[in-house]
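Only one chain is given next, in structure tokens, and it is the form predicted alone.
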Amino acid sequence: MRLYRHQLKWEQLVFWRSRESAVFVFLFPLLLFTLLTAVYNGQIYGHPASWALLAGMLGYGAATTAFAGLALILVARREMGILKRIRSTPLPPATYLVAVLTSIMVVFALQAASLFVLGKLLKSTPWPHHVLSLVLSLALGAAAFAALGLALTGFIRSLEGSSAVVNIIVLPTAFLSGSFGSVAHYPKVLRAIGDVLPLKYLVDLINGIYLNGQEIWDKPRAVAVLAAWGILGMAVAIRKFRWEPREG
């Protein structure tokens, strides 16, 4: 316990002294959340489009942090050869990936705070009611992004693509899934492509707690496929994820 509270420490001072990950995994939802709030007036989903934004940002940001900002974290570290050091030292491999995780899922954490707060001061957003649920919706969603991450390092070959393969990955299923307000009007074959996307129901189960008042065990799909998404990830990453630079 002590080596995981000292290593997670650590990857918190590492993480906020990044100028990059401070910017692309935890600003970056709050900026986009601006600006769309800025530009989008009106209703989405019959409620405030702010509301829907929030709502949807929240989503898009546990793509960001939990998918994209692992796979970079552990890809860059990986091809350093950081990873591989970490095996020789004292520090169980296991207690290592299990900090970096809580790492990342307490900057989402508080960059989800921080989107409420800020939906608060630029457009009066509500609190949320049923603050449980959609914590437990978040942490559900957050922990399957990061399994599917852990999956996606061991398919990243190199360091100087790592950034091109996650956001060719993330905004289009931002797009795709809702994170920017309602797909109702996009083309019959985008919305098919969106239904089997993860980032769908994570979407549509925030909308349906923060916007509709729902409980999360009123959205048992959601729940159930986000669950089987995090189990593919896993196991795959089982599989996939390597500790060392690949040779050649």
Second form
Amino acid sequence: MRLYRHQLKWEQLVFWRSRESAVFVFLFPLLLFTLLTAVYNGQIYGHPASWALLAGMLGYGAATTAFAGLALILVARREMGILKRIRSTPLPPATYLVAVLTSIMVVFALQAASLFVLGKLLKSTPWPHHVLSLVLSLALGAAAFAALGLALTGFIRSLEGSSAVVNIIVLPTAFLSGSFGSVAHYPKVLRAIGDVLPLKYLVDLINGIYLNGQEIWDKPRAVAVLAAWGILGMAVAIRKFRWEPREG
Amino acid sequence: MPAAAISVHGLRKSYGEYEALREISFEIAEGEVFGLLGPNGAGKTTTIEILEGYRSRDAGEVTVLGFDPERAGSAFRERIGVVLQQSQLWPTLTVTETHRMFAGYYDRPRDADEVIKLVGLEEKRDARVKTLSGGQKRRLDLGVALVGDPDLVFLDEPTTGFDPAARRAAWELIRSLRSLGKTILLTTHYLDEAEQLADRVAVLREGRIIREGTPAELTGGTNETEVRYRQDGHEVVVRTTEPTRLLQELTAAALAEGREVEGLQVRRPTLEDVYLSLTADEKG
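What's the form predicted together with its partner chain like, now that we've got the form predicted alone?
Below is the whole assembly, all chains and molecules, this chain first.
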């Protein structure tokens, strides 16, 4: 427990000290939200567009922070030999990974809170009503994406290609899952693809809670799909995660 | 003889078809500086990484500080310090922060400032890691390996890529570790480094130890002496087991003709010569 707290503290320092992670991982969804709400003024799902975009950006934030951000951070550390170096210390590997995961969840929590504040300031979006359901949903979504991010690192071979690989997954996923607005008018094929992706279910969950006054337990299917993706991610991560850089 | 810090018997390791280590055995006493020497691909890093606990072995017995490194956990890692052949640290943290972060992993760490002083980075203590030179980064690597106050330090090619001045500074540092009573296992392909630092050396080639002993024993193993001189503008190199007779003949002839033996050099073989002759055999 002492080691966990020690590592979490240093993870936070390392994250915020790095301009790349602070800007691209933390600020990007906030920036995108600002741009999208400046462009869309009508209604989405029968609510002001900014409300739906706020909900969509929370989902996108979970994917880009907990999945893409985590994967990029860990691949960089692996290829730099930092992970290997950590393995030579008494810090248990599980403690290290749990601290890294918690740290990225803390970043996402701050990001989500900032999105609500930004929405309030720019477009007077309402505060959420069912806070507990929302927090649980975001935590479940971020945890599932973090597990998938951990699994993804096993398939990224080098630092050079990592950001391209991650973006080619995250951007289309966000588009197909309704992060940037309703998918109701998308062609059937694209909607069918979106229907198997985890982000679609996280966005549905957040929409239900934030826009339609539902609770997390009103959407058992979305919860089950997200959890299943998380478990799949974890299972793959256990097999594929590597601590050592590729031999050069 | 003090207790063995490391003992290795019949160690084997293959990567697929490729046999990286073919039955190697050696022992390292507590407080000893042991050098693993060999060309690239000889099995040095495989050996050191098995001892550090990174790799499994196919056969053989390995004991490091009383532990089997393949199964050892935190208690083992409390007592070792590792400098990897290639590794970087967080570029945005400072030297002091990096030491503090690693110090937190150990039950009884050394004071971070003390370690920074030991590795000669006092003036850089508040500098970001990304602003350090290559040599300074390597000293940071060493500092991080020492911050847990280990009994045993693994140094995998600690001075590769250093300029001569930085290498000498690193040697001084490694000597000072030795005076603290640490056991040190270092790999290197620099012979002067092994000769300067190691109490004993093992030469690895193609996964086998082909020679082992003190640097003096290795160079003494061959009793040839090299005599060089210039004749008619050409350099002549003679290896002989009878240097006295050869010199007598050379100098007598020169004296009789009333001239100097130009460019005369007589030297015992260095570890480098022994090493080159040992590793050259593979082509024969």
